[in-house]
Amino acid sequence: MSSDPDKLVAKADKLTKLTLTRWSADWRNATLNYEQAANAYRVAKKYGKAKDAFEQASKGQEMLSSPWDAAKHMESAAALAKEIGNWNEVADLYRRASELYVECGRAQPASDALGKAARAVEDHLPDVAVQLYTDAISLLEEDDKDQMAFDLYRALTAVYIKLEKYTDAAAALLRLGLAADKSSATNSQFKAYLGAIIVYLYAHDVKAAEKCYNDCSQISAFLGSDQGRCGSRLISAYSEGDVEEIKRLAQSSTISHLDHAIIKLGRKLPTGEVTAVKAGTEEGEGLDENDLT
């Protein structure tokens, strides 16, 4: 058999086409060459040509009712498109290795597949990867995996931060500490309030904040932890217009043990002109402790 790469696609090609004395495709003996050439082109560091083959070879594992294969060789060619640059490529093709593995009944691989896409086209085309982001999760907590989430969860509010999107930073943070709650995961959960707390705080939206922590101690253990005293004290320092206290608060250990992306955030509050809250406010105008929501 040949180790041409060409000539073995060429054949390839040649048993998938129909002629008059060839009524079927030949697809097993024309995967096998798809594969064999996607796999020389590669070591040849022929990435567009790799990356092709692959793909042929998919539909070819497609054809002979094997997801699974199908599968593994579409994630092999968004790899490559990746190597190529090719960064609308990389997500399409991710996305469809994904669909693959829900064709065989695995979540997780196929949010796995999700996760690479994000990570590889975060820097390139953010968006993309916050809706690849957000469909990993949701097969994970579909499958009832939501421990398996937290990672992603992280990764989707590093990337709404770089896009400035600070709510939606927040709103994915509160729904990592919904995860972590259902999988009895304490420490993650209350490091995603706080979390959630400092991104508002950050965007100097203090009232959001506030109301994000209120909701947050409905849950009687986060205001007992380091995680509660600390956005109590945060929370407190800010209505007392007290910087130095502040800028004390976002040098503590509680907050150096967040993720990377909260701490940097943390680590420069207070961003906006802090003012005291003004004591003489009116009658029932001050926090109503049983409208939390």
Second form
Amino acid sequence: MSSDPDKLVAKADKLTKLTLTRWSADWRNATLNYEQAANAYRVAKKYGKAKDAFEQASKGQEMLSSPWDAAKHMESAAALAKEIGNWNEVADLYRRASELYVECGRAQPASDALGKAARAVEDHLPDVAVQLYTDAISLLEEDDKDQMAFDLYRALTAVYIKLEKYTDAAAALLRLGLAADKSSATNSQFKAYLGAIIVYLYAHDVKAAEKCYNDCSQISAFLGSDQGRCGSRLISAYSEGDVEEIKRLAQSSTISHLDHAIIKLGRKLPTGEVTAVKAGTEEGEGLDENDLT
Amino acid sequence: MSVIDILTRVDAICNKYEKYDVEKQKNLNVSGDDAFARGYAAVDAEIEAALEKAELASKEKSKASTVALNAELRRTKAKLLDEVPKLQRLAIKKIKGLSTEDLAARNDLVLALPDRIQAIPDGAAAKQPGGWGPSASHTEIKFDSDGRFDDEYFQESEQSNQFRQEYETRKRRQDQGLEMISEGLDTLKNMAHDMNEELDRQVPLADEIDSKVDKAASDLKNTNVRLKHTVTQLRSSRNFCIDIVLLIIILGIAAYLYNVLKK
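Switch over from the form predicted on its own to the form predicted together with the partner chain, please.
The next block holds the full complex; its first chain is the one shown before.
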């Protein structure tokens, strides 16, 4: 067995090509050769060739009906693609790896693969990253492994915030809250709710923030918790137009325990005009008095 | 000893032994059957004594004794005030040998009595933190000072001011320290909650590992037993082979011997 990766690849190709003399491809040896070649390429830092070799190895393993090894090779290929910087291909390779893992019946590594993919591409292809994260989360939720999904939710929220899609970010946080509720992780749940309220306030959508707070208050434990109290104080500070109070609350320790991205948003509160809200609420009260029905 | 001293001492001694002064008593006894005069004289004497005590109290250095003396003064004043209405009734009665002017005078005297009694200085507690104040809590508890709080005794003394300031500074410092502790506790609480959730997350994983390891262990045990059987079997078959080989050697030797003997 020559250690020269090119020769190995050539040999493996020959083994797999069907010719007159060869009626069935010898996948076992071919796969072995491909793996060796891929490792050699990786050491030599020839990432493109290594990636190709890994892909071939993965195909070989698939033919040998061992999806687990195939998936592993696919992941290595994807990691190398990341080194090259070919982002679309990275996403594709990781997706394939994840599918193979699902074939094995192992949801956790599948979702891990998608998570790695999303993390790799989030700087360059944020939309693709969003899609990857969502898929990863759904994989875990189908398998009832909600607790593993928390990190993915948080990463997803961070991507949304970077994209400035605040409603989506808040929605993601609320879904986090739901997942946390299912696994009775109350601390994470309340932190998620408070985060959602802050995101709404940052987007200067005070009504939505209030509605969000009211919805979350349905859970009595949230009302009495630290985060609930902080949220209620924020909302009341906004409705009274008390900028000092808002600034003070943003520096409080409760908010400092939240996710990084949310802390950054919180410190930047209040955004825009805060006094306008007060007039709005007064108008509402006037209507109520005149409305005798 | 100077003359002044002697005079004072003589005065003091005379006052002390007044009751043995026959002449003076005779004068007093003139008004002896006059109940009013008697009562009035008694009240007068008490007022004088109270005033003396008040003087002493204001000169006192120790606060505790001042407080005690003031309390006594107040008690005396209360008693005297009770006596006043009795005297008033006596004053109106006409007594033989008394002129109308005297009667009027007596009335005035009696009316003047309450004022004189109130005028005896006594103090309530000054504004000290933690000391008494005007009774704000309970309506049944009444202090004798009757709300006169602009008296000198109530003014803030420099000592009490300093005390109060020190108290405030210390309280502020304690509050600061407590705030820092509270923040630290907040962080600890958050970390503890997160650790709790993390452990909760890892419990099913650990269970899975447990079951998988159990399966692997039982598989291994099985394999070991089978391996043992195979190895013993192999060894016995080896023994068997050795037997065969030895047998062949013996046969070979026998054949050789047979050949040799045959020749």
